[in-house]
Each structure stands twice: as structure tokens, then as C-alpha cells.
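This document opens with one chain alone, in C-alpha cells, the form predicted on its own.
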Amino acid sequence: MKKLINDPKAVVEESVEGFGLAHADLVTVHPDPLFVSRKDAKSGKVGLLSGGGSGHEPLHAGYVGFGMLDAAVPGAVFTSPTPEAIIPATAAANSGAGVVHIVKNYTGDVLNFETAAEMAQADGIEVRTVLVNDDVAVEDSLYTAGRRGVGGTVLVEKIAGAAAERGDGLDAVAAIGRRVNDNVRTMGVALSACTVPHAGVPSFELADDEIEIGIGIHGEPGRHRIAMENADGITDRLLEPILADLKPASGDKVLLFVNGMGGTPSSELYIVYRHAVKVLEAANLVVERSLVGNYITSLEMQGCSISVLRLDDEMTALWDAPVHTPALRWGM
């Protein structure tokens, strides 16, 4: 294992120091228990909080600021956060309008942030859950009761930043974070395994001529492992089952998610793009709003994974919205 890490046993806290200090002009990093706060949030705003293991950077905390969240709570590398940990973040997110979690389906978030929830109500915090399950890949695998959140995630987290920002409502805020979550489906594909410093060796095994697809993003299961094929045919397969789930009509706008799980260069993620664009063309499909990049990861993991979203015109307006925070900026 080669990691630019001191101790594997301090990455967490010590990825999320140097992140703190290189935005001190967006965030606070509150150490024990360790979350993440916007600095600028205004007064009687709804909040947004998301958090889960960490090894997915920039998600969670990257996404903290201006347009987007206003707590995050990283975990133990693909570890789910703790309900101590959760509960002072909604106290920092809470500006006197509630706050609406942002949760990923993996059974440790789900339970940990019900806790919290619970815990944030007692103490006169209104709360709201958004549960995304975006992945077609499986039904359950061992991590969820159900389809796991994965990079449809960065979406509902976007949109619903926006309509906090705009002063929507807490119910409203949830509403259309859950209204993005239906609307968009994610496939993913791995090319390579990776390694959590605390382990030491690769999560899973693949040949040098395999690839897994349909892989979640702690190295879980796909729905099949194939031989290495060419970039087009592995689009091809992972936009297949999307389109087949999401069912979208001829002529509806969509915005095209192609993501990197974290060792992937940008110029093969364009590739994908590339075609996968071609293919939804080719579905009578416009492709109005884009997204390609490292956003949602999976440590060093070589492969991508893609979302599909059908966009309405509210939708459209709240992902064009101003955002400014460490990993997404646009419009200010």
C-alpha cells in the first residue's frame, strides 16, 4: 500500500484538518466531535446536512457552502458517521427554519441519522429526512435494505441547496430533494479495486482483464463481472438498465452525471461522456444540463459511474442557481 498518509488510523481527522484550513473561508471544522459547517449561512434559512463514511471526497464535506449544504458529518473511512457526531451538526445547520437530512441508503446512515433525528426533535429541532437510492445496480447487497445512494447524491444536494437558498420551506426543501431522487437512476462500473488505509489491501479482487459493473462505491457487489471491453461498450452497458428503470419519454430534458470514482483521468471520463451523449440522442433524449468530474469517490478506485436525471423547469433553474463551496462553484 502507498498512500501519502502518516498514520491510518488519523486520515479522517487529518484530511479533514488540512481541508478545514484550505477553506477557512467557507468552512469550520468543529474536531470533537468532528463535522464541518458553512460559515456564511443566513438566519431563519432551512438547513442542509448530509454526511457518511468518508473516502468519497468531495462528498460530504466539499459540498458545504453558499447553494448547497450547511453541515456535513465525515465518518471513519466507508463508515457511517455516529449520532454524536450528527446530532451538534444539526444543531450548527439549524438556523431556526429545521433542517432536512440528506441521507444515503446504507443501512449504518439510515439508522445513525434516524437517532439523530429523533435526538434533534426532543430537542426542538424540526427534521426532515431525504432518502437517495439511486443505484439500479442491486435491489439489497450487505451494506442496504434496498437500492444504495450513490452519485445521484451530489444532485439532490445541489437542487435542494438551492431551494433552501431561495428561502423554499423546510417540507418544500425535502419535497424536491425527494421529487430529484426519483427522478434520477445511476449505474457504475469498476475497472480497478481500493485499498482503505486501515486494511491495507485491496477491498476485492478483479483480474487484469476484468472489470465489475454495477460496483458500489465501498467496493460492494455489482451484477456481473465481464472481460475489459472498449469505452463505448461499457457505457452502452451501463446505460442500458438506467433508461430501462428511469423510463423516460421521447423528448424529455435530462441532465448527463458522468462521474469518476477517484483514479480515473478526466480525459477517459469525457470519452464516456462522449458516447453516452450519442446514446441518449439516439433515445430522443436532450441532453440539457452536464456534469462530468471526480464527485462522488471511491478512494483511488479506477472506473466511473453514471446518472441520469429528468429535469423539469424548476428542477433546471435550481441546478443553474449561484453555488460556491470547495467542490462545486458556479454563478457568483
Given for the second form:
Number of protein chains: 2
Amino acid sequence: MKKLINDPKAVVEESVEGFGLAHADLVTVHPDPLFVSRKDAKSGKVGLLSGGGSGHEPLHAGYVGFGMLDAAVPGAVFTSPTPEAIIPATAAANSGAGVVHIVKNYTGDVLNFETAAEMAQADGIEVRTVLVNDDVAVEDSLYTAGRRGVGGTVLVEKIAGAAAERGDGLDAVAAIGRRVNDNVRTMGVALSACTVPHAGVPSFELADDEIEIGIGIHGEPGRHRIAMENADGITDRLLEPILADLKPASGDKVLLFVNGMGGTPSSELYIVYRHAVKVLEAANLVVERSLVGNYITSLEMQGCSISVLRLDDEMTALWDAPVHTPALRWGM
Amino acid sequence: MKKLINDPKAVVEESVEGFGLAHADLVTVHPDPLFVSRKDAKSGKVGLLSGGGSGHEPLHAGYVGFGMLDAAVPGAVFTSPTPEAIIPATAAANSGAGVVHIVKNYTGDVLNFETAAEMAQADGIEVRTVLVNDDVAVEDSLYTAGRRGVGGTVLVEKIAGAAAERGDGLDAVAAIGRRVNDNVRTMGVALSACTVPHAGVPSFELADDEIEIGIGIHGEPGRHRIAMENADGITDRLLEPILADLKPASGDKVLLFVNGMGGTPSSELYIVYRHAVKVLEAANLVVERSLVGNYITSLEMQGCSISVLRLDDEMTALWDAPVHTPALRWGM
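What would the structure be for the form predicted in complex with another copy of the chain, rather than the form predicted on its own?
Complete assembly follows, chain above in first position.
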């Protein structure tokens, strides 16, 4: 294992410490229990909190800031954060109007956020939960009852975050987050495995000519392994189940999100994007917005995911609204 | 070789096509000869043009837009662009006030930009050249007489771009570009090699426990190969020659840029950043600005580079000025 790390057990703490130093204008790092909070949140705004296992950076801490999250809780690598960390992070995200928990659908995350939500509510903080389960690859998985939460999480955080920033109330912010989740589908592919630092060996093996279609963001198995194909063929394989499940109508406007898994050059993501646009246009969809880059990763895994979000005018306006976080910024 | 590509010979064209589709609000892609130009440039502004071999994305096309470049010329992977492409790109970047060529110091790049500059000047376009040679690792290299141009290029493009945007004249924009180059030093490390698509095999070999200190952005040899070390040790090895060469005075303000080579997770870059800040602060330097992420890459290489730029107040103000490009955006 070759990684730019010191102690494999200190990877998350040291990385988040460096992140806090680099973005001290935007975030505060709370070391124990570890969470990240936003510096300049308005009082009276609905708070947004997300979290999950580390290794998916910039998700979630990279999205703490104006127009997205108020706090983020990084667990150990590929390990759910504990209620002990989620509870103070919920308190930090609360400025009187309650907190929305954005939770990716993994059994540990769901359980720990649920426990923390109950404790926070016992302390007088209103909590709503938006569960993200946009992965069409598998119905149940190694770590999930039901579908996994993957790339759509970024879109939920951006759009619900903009709704909170404009002053929507607790139930309204949760509702728009759920509406994004209901309208987004994602599927990923891995060309290589990744290595969890404290494990020291790759989480799985892929032969030199083999790829895994429908991979999860922890390297957990997807739909099937196939022989390596070209980018256009892989793109077709990812989009086919997305469109079959989303069932968009002719003329629907969509956001197309091509996400890198961490170890794939952006030039390759744009090759995937190029063909994905053609496939969507051939299905009479209008690509109104797009996002291409490493936004939810699996350490250094090579591969990508494609997400398609069916937009309505309100979602588009909230997507376009100003945002200022370490990893996503526009309009300010 | 597993890559998200179709035809290895069409990688650059297809990738730039996808890039053009994703960023159609900002850039126009000219397919033959291939170059990218900015959509909304002000008339009468000094034009900025850069280019070089592909494989370093988002450099350079990712920096075409408000406050940075007016045009970029992507060559084949790791291959200088031809004068036949640089000439029309220079014409596209010119809106009457002349064009600054920002050229990384590689023999082929220097020669081809020189030829193109002569042709453009024969056509009545004033051209100035800013040569970037910030790499302290080696004095001459496989592709270079003198030092290589690496990470500092991004900072030259941002700061000179802001000077052009505020209305500085041709010589003034070139002068500030040279001032940035004179005050920035960079050194990189590779943990793994990268594979040029049309070659199909890694450009070099590193043993499982070996890293290359002072690597170039084409995988060309650096200073020496050493056994794998921890992140803090590697960071010390990169900063030591940078500071020895830059010779900053106690109290100097600097911009610290930790750049990923393409295949390294951002969490690792932040671990490097964390220690780099400590080293600079121990040298009584003030880290006034920072940049952490994949900004000049070597395909999917694992590793990073560190750049330190000694700031003056004007450079800081130009760094902070609004920018709106596909890969770097703030203030708008």
C-alpha cells in the first residue's frame, strides 16, 4: 500500500485537520468527537447535517458552507459515524429552526442517525430525515436493506441547502430533499479497487481485463463483472437501468452528473459525459444542467458513476442558487 | 490498460468535445486544428493563451474563462501542440490589445510557441511570452533545457489573467506573469506511474515500496527514488529544496498550493497540506492563501506536488479577484 498518509489509524483526523486549516474561512473542525461545522450560518435558518463513512471526499465536509450543509460528521473510513458525534453536530447545525439529517441508506448510518435524532429531539431540537437511496444497481446489498445512497446525495445537499438558505421551513426543506431523491437515479462502474488504509490491501480484486458494473461506493459488489469495454459501451450500460427506472417523459429536463470515483482523470469523465449527453438527447431529454468531476469518491478507485436528476423549475433555480463551500462554489 | 476511453488515438478530441458540451456557457471548442476559446471576452482586453500536451487536465482548457485564459491549445497526450493550432488560437485570443503566451518550459512547447508567435506578429498581433520554469527538482531534464514548468503555471494563469481582466496593458500583464514565476517554486512526488493511452503501458516502473521524488508531470525522472515514507517525511523532502531555492525572508506571506497528480484522493492532499503549513509556519512564513486539489495532473498518476508562491499585496489582490472558468471559480 502506497498512500500519502502517516499513521493509518489517524488518516481521518489528520486529513480533516488539514482540511480545516485550508478552509478556516468557511469551517470549524471539532476534534473530539470529530465533526465539521459552518462558520457563518444565519440564525433562524433550518440546519442541514450530513455524514457517513470517510473515504468519499469531498463528501460530506467539503459541502459545509453557504447554501449547503451546516455541519458534517465524518466516520472512520467506510464506517458509519457514531451517535456520539452526530448528536453534538446536530446541536451545532441547529440555530432554532430544527435540523434536517441527510442520510445515505446504509444500515449503520440509518441506525446511528436515528438514535442521534431521537436524542436530539429529546433535547428539544426538531429533526427531519431525508434518506437518500438513488443507486439503481442493486435492491439490497452487503450494507443495505433497499437501495444504496450514492451520487444523488450531492444533489440533495445542494438543492435542499439552497432551500434552507432562502428561508424555507423544516418540513419544506425536508420535502424538497425527498423530491430530489425521488427524481434521481445513479449507477457506477469500477475499473479498479481501492485500499482502505487500516486494512492495507485492496478491498476486492479485479482482473486486468475486468470491470464491475453497478459497484457501490465502498467497493461492495454491484450487478456483474464483465470484460473491459470502451467508454461508450460502459456509458450505455450505466444509463440503461437509470432510464428504465426513472422513466422520464419525452421533453423532460435533466441534470447530468458524471462523477469520478477518485482515481480517474477528468479527461475520461468528459469522454463519458460526451456520450451520455448523446444517449439522453436520443431519448428526447433536455440536458439543462451538468456536473462533472470528483464529488463523491471511493478513495483512489478508478471508475465513475452517472446520475440523472429529473428537474423541475424550482429544483433548477435552487441548483443555480449561490453556493460557497470548499468543494462546490458559484455565484459568490 | 483499463481506461474510460474509446479509441486511444481519439482521447483528446473526444474528451475536449465532452468538455465543450459540459461548459458550453463558457467555452467554444474549435475542432480542427483543436483549440478552446472563451465565449464572453471583452474587446480591447489583453488576451491570454496557454497550451501544452494533454494529460494534465484541468490545465489548460479548464482555465479558459473570465479572469484567466482567453484560449487554450491541447496537444496530443504529453506532446506539444503544433504551431498550426497555436496560431489560430492566438488570433482567437486577440481582441486588439495583443496576446500573452504562457508557456511551460519544455523544449517542444518553447519552440512551437516561438514559431507561432513569430507568425502571429507577422500577421500584426503583438505577442509577449511568459516562460514558466518553477520546478526545483532538476536543472535540465529529459524534455527540458533548464527547469521544467509545473504547478506554478496555474498560479501564473490566475494572477496574470486577473491583471488582464482589470485592464492592464500587454507588457504589464506579461510582467506580472513573470513576477509570479520568479516567486514560485514547486516540487513533486510520484507514488505510481501513469499510462499514456496510445502507449498502453505505464511510462515507468516503481517497485511496491518505492517512490520518485522530484518527478516531472510526464513521469520523467526526478531527483531520486527512495523507499516509501510517511506523508510528513515526504512533505519535508518536497519543501526543503523549495525553501532553499526560494529563500523567503522571515515574515513573508505565501500561497501554499498542494496539487494532486490525478490518482490521489483529496484526503491525502489535505494530510500533506496539514504538515506543509506546520513547516512553513516553523520557518516564520505566513500562509495567506492556499489551494488544494487536482489542478495540474499527470493522467491517473498517484502523488502530489507542492508549490510555494511568495506573495506581494498586488499578487494577493489579483489572486482574490473573481474568476469563472470550468475548473477554478470564485467571486461570481
